[in-house]
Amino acid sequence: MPVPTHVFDPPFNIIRCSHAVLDVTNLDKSAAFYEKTVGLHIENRDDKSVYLRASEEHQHHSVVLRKAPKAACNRLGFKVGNDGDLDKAAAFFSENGIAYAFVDQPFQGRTLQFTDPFGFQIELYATMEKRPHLLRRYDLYKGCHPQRLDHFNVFAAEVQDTVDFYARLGFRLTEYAEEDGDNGRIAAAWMHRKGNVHDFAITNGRGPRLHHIAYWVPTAMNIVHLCDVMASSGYLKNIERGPGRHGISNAFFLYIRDPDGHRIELYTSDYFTGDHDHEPLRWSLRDPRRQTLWGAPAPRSWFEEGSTFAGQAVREPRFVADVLVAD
């Protein structure tokens, strides 16, 4: 199937993934397991929210948990350059036909919600709220160190047109997952917009559903640490996969389930890609390095859980892909 062409002038300009809204059943145990186990730094809380943020991040916020009656993804959130870059983002959903709202955000500036064509909840912001960074305050660090937010992966029930929408939002293709023939589908893709492996991953699945987000940690032994911390504080049987290694990405990896089954990767070890030359690393379906180079496989409930888009009614793919699965 066709790979997008990399667009260097977007429509607006979304500079990176920023944060994750999850809404969660237990919000006093969920922020518990992401500031103890984890080792987020809780921001700000209330009796309805909590905002956590990474050690490097000077940005208020890269998580909020929302108590709700049922857990889901409530949003997914992208920075943009400037604040015309949002009335430029209006403009185009406008032209596109795709609905949106200008909303008031606690810690954010104006922010713009859309439902994308595929049902993935987004929303855009130009400035947040700055907060000192805590990169240096050793004396905090809890769990496996967590950096930064690096990316988000859901699941799309049509791959090429998710890919598609978002090449031309000025998201560039670093590696892709096809099947094998001439008429192979793409089954997964790697997206960025910060210059490193991907912002956002869209795979094959039931959706729209979130499939995971992502923390960078500092190295390899803060992801067997976590293990420890988890083994040790009750959270054993929330190790879903890892520690391994993907082909993909070669991302050193960890995924881990939050008390409502939300999937958090943690991950390091992937590689520049800012380049305006950069080509896109083709992977094909049957070749079992690009999901573990080494590693135990991934159990069925990699490929097939994931968490809802409150309020999205979830659709069958177009297509099954045919992928190893552990028995």
The other form holds:
Number of protein chains: 4
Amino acid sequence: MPVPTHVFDPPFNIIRCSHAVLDVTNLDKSAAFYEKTVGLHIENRDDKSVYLRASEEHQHHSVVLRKAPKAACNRLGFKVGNDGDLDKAAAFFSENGIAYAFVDQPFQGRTLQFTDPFGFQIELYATMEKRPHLLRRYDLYKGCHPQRLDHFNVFAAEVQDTVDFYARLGFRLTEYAEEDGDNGRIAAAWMHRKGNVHDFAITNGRGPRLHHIAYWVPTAMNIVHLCDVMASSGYLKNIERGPGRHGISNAFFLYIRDPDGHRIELYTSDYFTGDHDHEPLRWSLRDPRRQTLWGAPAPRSWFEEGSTFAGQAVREPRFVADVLVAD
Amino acid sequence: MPVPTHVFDPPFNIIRCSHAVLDVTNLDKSAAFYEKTVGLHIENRDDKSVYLRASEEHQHHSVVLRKAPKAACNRLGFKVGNDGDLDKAAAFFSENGIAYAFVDQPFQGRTLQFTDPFGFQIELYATMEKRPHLLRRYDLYKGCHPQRLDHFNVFAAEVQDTVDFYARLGFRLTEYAEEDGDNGRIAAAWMHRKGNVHDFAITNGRGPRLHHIAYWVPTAMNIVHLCDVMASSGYLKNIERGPGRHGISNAFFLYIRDPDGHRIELYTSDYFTGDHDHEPLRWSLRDPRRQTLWGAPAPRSWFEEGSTFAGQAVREPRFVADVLVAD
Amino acid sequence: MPVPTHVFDPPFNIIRCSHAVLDVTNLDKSAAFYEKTVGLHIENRDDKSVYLRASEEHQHHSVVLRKAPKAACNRLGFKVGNDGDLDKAAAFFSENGIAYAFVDQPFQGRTLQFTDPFGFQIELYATMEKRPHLLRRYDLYKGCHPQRLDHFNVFAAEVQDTVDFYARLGFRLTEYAEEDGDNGRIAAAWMHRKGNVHDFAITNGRGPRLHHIAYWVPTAMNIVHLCDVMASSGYLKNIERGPGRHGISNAFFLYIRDPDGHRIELYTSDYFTGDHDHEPLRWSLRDPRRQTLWGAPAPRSWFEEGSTFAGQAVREPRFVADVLVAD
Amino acid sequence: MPVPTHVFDPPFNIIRCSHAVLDVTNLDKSAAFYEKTVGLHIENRDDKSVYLRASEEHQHHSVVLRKAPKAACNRLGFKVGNDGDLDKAAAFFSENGIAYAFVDQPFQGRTLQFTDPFGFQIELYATMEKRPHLLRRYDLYKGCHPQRLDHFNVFAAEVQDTVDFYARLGFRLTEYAEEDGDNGRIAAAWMHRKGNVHDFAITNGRGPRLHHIAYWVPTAMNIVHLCDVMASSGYLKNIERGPGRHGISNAFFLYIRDPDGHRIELYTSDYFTGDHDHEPLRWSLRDPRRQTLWGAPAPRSWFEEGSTFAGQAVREPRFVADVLVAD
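Show the same protein again, this time as the form predicted together with a further copy of the same chain rather than the form predicted alone.
Time for the whole complex; same chain goes first.
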């Protein structure tokens, strides 16, 4: 595939992935799952929505659960450097024929919402309400001790174009999986802004859909304990894959499903990618260690299922590789 | 010192240490500490007492907190093989001029209480009420995930005689600390019945006093987390020593103090000692790795402070070694 | 099934499982695997055999690798209380028509070898040469830090009879898996002598065969690291199952295969079973949490493959349950 | 103190701390310590120097040991964005009257060396020789599995001026310790470029001296194991402080001394600091949780000892706070 060249001077400055807005069908049940099983902290709740954050996050929320008749990913949020970046983004979207709107979002103020050309519903903001972080409030730790939102992973029907689009926005490739041969097509790309393996991973598949959101946890032991807790509290079937070690990103991982089937990865261990001369790592689609270093296969659901974006039709991918891909 | 020869056929069969009865001055505060900070499970509570157990314990309680005007160790409990062993024990005490009494204890039935010649208040029982263990109820895990009561450690004013007495009851020496030289006196002894390093450790010092009770926890990470939780929930000063690695028993340890100052060790990693030809390990009092393999000294309080036994006068030890001892 | 009543006074005193003698086809390759990958310590080696032990073991060896034209389990070893127990065992075998022989084995002296009525080749001994344990020699730790041999697990063609035979020898049932219904047959039994979940597990299947030997390791992290090491050192395909949590025994486990396919479990976390009134835990064969609390299925090889005993024909099991069993 | 305002547009772009050059008196002994005890990988060695790196580092070296008659910190290295930044840096130094020199350093090419106004010997480079990282080469992991160089910590005699100087170079304050009161002076500052708590920490004290270099390790368990290994391999006295939890940065830490007394921190767990609106955290010098959340005091050596810079005279600090400071 054509690997995008890194853009050091993007049209506006996205700092990192920030939050996901998820539509859920049973707000109480979902809130209980994210708070008690996963271990996030509820920062605000009313009849229609629940806002949660992880222990090191100063920001008001990294997940927003919204009561809805149908489960969906409502929106993925990224934080920009400062308010001026929102205007630069608006200018960029205007120039490129991408519709956008400024809205005032609770707890995060001036917010620029847009749907990218591939159907991903995104919002940008500069300054969210702050709360003292809870990193040293170990007495409040619950669940698997999630520490910070780490990344989003989506299924894209037009994977190469999607990668190219986000590369123009300054997202930088760290690892990618590719068909072998001279005309090998890219099947998955891991791209970052904040200096680790990824903020945004883009995988070939029926899209636009959300594959998962991921929280960083302190150690593999927290993940082992989460498996034990889920197995003994009625959430056995919500353990979808793992625990295991990815070849990609070197992360120790677990994939679980929330009560509506939204997928969450718990994730620990990656590496620094901020050097200007950092080079992306290529994986052959044929290398099984990409998905898991230890060899245990992922279940079919993990390759096929994902959360649609509210209001977006899902398209078949432009091509189907002869290897299952959804890393 | 004269190391006692192991008695394979003791006068009655003690299986293991079982429970401690602790007098506490503020029952609610203590119950909250043992339940929420340490992580034991409350099995029964009323105005006068709270019974708690650890996750793998089928038995109704391994700690009993009793409301009392003055903090003290009320009694240390050991489990015997069966009801006949209680009668054998009574016969042995009669023959040896040791006063005893049968009482009916809540949740543990027929119980034989005695005070040994050195002032330690002990009770024996054969069958306690059972509860399903909570080992697989990970959803109920709290605190540092204590799994089972592991041992008691006491200060004895007459350490050699105390060791000899318990050796006659079948307690077997696994490790001991001794002065150097031909007439080196024993300063501390670790003795077991259940097949690991100890059920009962006896240390030279002002006695009779309880130095600590110890709970086994699954991993060092549980102990690290307990430190973090105590430091962030108002119990910083109750962290007395550690975490660290004992030379003795090879255990990873932490010593904490409950709201009345009763000392609790959280403990992980020891070894099997049930072979008939298992030989006790001698430590020179001069070897600093005995107390901690890593070299950090214990605070003075750890050598000097302990819980008196309710109603027992404390005597000075028969000798004072020129090295602090309270392993 | 008829659950055997525990025999508190067996005809002779087996203390615990002690060692396995494995026939291997490439002695150097196997020795390197057990030493460098698993992390056992080589205590003796010559052209024909290699003796290894784990870190807390005083005994000279807990695995003996013997060069042989064909891979097999040669013999499983148990330690008895003292030399007199060997004579009592010989008397018991004579009375029960079981052939036996006294041999002098290197490093373990007087040894009583017999083949039980079901084809399992066993040896008993009282006193093996001792070595200082290596528990505190952390500088020598390698691999996954194996600490002690924990248990054997075998496939038995006549599972009920095998369980009954070992129950007569004092092995005590701690957990078992059974068909549902009034006439439900036992499919697997975990039996111990040393006070934890098992020394010897007996599973219905084509037998006599060895399913696995198991080493205790300090924490789950050691097992996670072993997976990483095997995946990056050419042993990816030797990771057969796990890591995961057994319902049975509550252990965190990993199953690997040595270069000849002999299966080794790395195992941590179990519980004390030495109370006289300890009751065995029944699992329905229909309860999937028995095999793994977290739900990931074991591969077919794990249910079907095992090491034959050198010189023993393998028989079909007396019955085939309609659930795969090889816990 | 006057907290420096963050400079988003510094005169040249430092990416992160990169490497330390340490003068050692016994090259073989030091190389063995860093390789076998700490667990770094030797990338190059000759009679005069040894180059080592940690597992995720693509760069050729993050520590250079140089044989010298006297132990000292020779130089601290930072990586800049690209070669043009070296020229910008040279221009900046010219304008500000700071002497510098371009040299050609083995394995890292064009290198700009300067001594800052406070005596710290620094070098900047843009591109070092690359090696495939060893993150997935778990078979090569040794010691405590160090993953990447995380930061430097120095004693500065003129702490405020030093902080201001590095703030002008774009280093951003994340945490700081300060005297109480309106005229409270800064006593320590943690500053970063790469997006976590620090690349460079500056502590009031006799300076210029290096307090420590720090490597990130995956988990606290790696640090516990390092203590065990050092205690059993003749390096007990080189364990100086810990393990414990810093209040500052929330890190789990251990401080050790190499054979020449150079201090190394092993460190895990910090947090993301790259938001434009990230605010520094102030600690009162009176808050003991700053240095350790768990309360165990650091030894006197930790506050007082450090490595001088080769060829720099050490000055007394401008002020002495009435609390020991060397976090």
